[in-house]
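One chain follows as structure tokens, the form predicted on its own.
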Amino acid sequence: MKLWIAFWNILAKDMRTYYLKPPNVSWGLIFPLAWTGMFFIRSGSGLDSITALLPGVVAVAILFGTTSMLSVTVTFEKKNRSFERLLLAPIPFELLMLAKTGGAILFGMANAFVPVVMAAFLADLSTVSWGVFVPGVFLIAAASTFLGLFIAVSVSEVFEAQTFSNFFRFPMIFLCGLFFPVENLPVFLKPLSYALPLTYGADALHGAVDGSHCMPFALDLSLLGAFCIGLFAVSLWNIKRKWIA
């Protein structure tokens, strides 16, 4: 069997199975509308608003979409016993949650850009530097479905990857600049900032729509991309040890 082929039909398997059902695809896009208005409106500024909110929102739309339907998806597969028959697939244990992983990555790459897709009739968009902001959207995508991933392996129950779910997600919108900068935060709070993969996200994204950033677009996407595979190998590592072993 190619490769190629198996991860596909893993990836569009997930897609129809998952991704792709009516209520899913309506919520994908209700959720970041709903954010872009909640804080369009609350910002009460006007018009010169949405460029300092739409990295924030972006990345809060990510976010949210990765994290639920990955760690929803993967543990109800492992209690229904359906991802121990993908474990007999002959591909690399490492391509296979690749595969499982990848349609997370896309529902949260199309979250992204709705209300990017919104700002586009309200704003100038024109200066915002593509070249950062689409990798930007990628790695943040990445990164937040690889925390999915070890958020789902370590518990065994829907409910309760929901529950730990936002153990992560609430302090991440406040901690990592997403609204405002990570330089107000109290002294005590900034370490904690910087162990936040997020913090890397917003910060390359508000650098690519308004210039507002503090670190290199090099560091911030680097680290980013440290945050992807050491959550993605901790996360294969747990579910060896808890699911297969």
Second form
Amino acid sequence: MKLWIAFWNILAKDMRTYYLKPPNVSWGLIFPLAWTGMFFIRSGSGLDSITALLPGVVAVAILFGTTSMLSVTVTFEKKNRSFERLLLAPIPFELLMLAKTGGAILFGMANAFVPVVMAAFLADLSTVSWGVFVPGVFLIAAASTFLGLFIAVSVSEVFEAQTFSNFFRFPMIFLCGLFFPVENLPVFLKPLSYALPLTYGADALHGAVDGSHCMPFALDLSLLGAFCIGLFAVSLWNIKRKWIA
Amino acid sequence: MSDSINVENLFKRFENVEAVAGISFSVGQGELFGFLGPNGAGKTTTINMLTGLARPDKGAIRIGGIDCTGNPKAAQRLVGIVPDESNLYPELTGFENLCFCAALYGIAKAERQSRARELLDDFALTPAADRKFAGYSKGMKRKLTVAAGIIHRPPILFLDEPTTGIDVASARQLRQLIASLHRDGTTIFLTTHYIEEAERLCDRIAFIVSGRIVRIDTVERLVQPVSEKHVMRIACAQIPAGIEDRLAEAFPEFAVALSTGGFIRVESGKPVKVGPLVRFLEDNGAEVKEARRARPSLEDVFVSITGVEADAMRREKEKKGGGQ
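Take the protein just shown as the form predicted on its own and give its structure as the form predicted together with the partner chain.
Up next: the whole complex, starting with the chain shown before.
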């Protein structure tokens, strides 16, 4: 059987029916804009601060775009039983879930480049290390998507998915060094910060944009990759345990 | 005839409930096999285990000769599944839904589009091909779900309550399609609440009650013990208390049973005369609306084996909106 046909059609259907809808596209534009504006005004330091804000805005745009979209769409499909149709298809389970999450990862990456394009008009991005930035964006999108999958498997209602997403997302904004350095956090919060995947993503993006990173790129990206594998594996295990019981 | 489906000693427990308790059966290649039982008997759990949506606690499953007990994915390309509730994508059109389902089986674009058009035509859904599935009527949804189940031309088809809750014309069309698939050699595993439907369509039937198969045989053999019986069904506007005992006393040769909806069912090994029976009922305060001879059917066998009124079971299922 030509597995790529199934893989591509699952991914393309999700992109078409969920992610490329006008409300989501506008959300992808407005949300990073609002965050950029908020921190821009708050910092009061003019256009010079754009490169310092960019990694945080990019990470938030990815995090909010992917986690909520994937957790809501999977919960919705589970609720109306169309997810069963995928489980009954003769596709390896891991490949099926990669196709299902692939759309959200691409959507997250597209969201990430909205603030980058806007920043390109206002600041000099010629010093950005794209070789680190792009893999960093990809891994943050993948980790956030798999976090969304983990949330989707843990709840049964769409509204629960939204609530549970926020339980993870909002603390991550403040604990992961997106806008405030992890070093400035109280001592008792630092271990929590290092237990969150976005900390390593934010560090890699800061390093790629303005060179202000605490850990080596290889360590950041490896740990982010490890979080991706871990979250994906736990979610798959959970789906098999709960939905194919 | 080789077996398309083979199940041995299958068990499934949900917390404290034994949903399936050691069932064994086989379905021959090209056979139309009915799986009948009251609500909660274990029919859908069995289908879920056979198709890979549930894991058996114990037992063995072979589909199309492939052992898929521990690896349900191994045989999924051989089977088509029509679940008891339509599970297509509400945001896609009928045509897009069929094309998407075909793509899940690796069918190339040109072939899946032509197959989708062919099925839309077969099911008289071509005028609704470009309408979203969410806007379809119950009957149309059911037909499209069946079409999605056979889009990849599976040699084995699982049909879970295919005609429940839909209009008479759509149900009739689906029954004709099932018969046609059967004629073409598809192995069909059918669960239904309509016993007359199973009697008309199936080669063999298994009755499942409380997770156990209590009887499994051809329709002819199942019906044979009751075929010699004479049955009278009397509809009453009012049935006085204790009439069952009085009837049994006055007509000892009859087996009398009251059923829901104001019916008295009288069964005998000899022909039942209408006049004396109706007179007796009216003299005893019953208001008889209708009395008719009934042909003993599979329904009688079902009631005697399961103890469940077929009418009550059907009404309960339809009240729940079963099938859609």
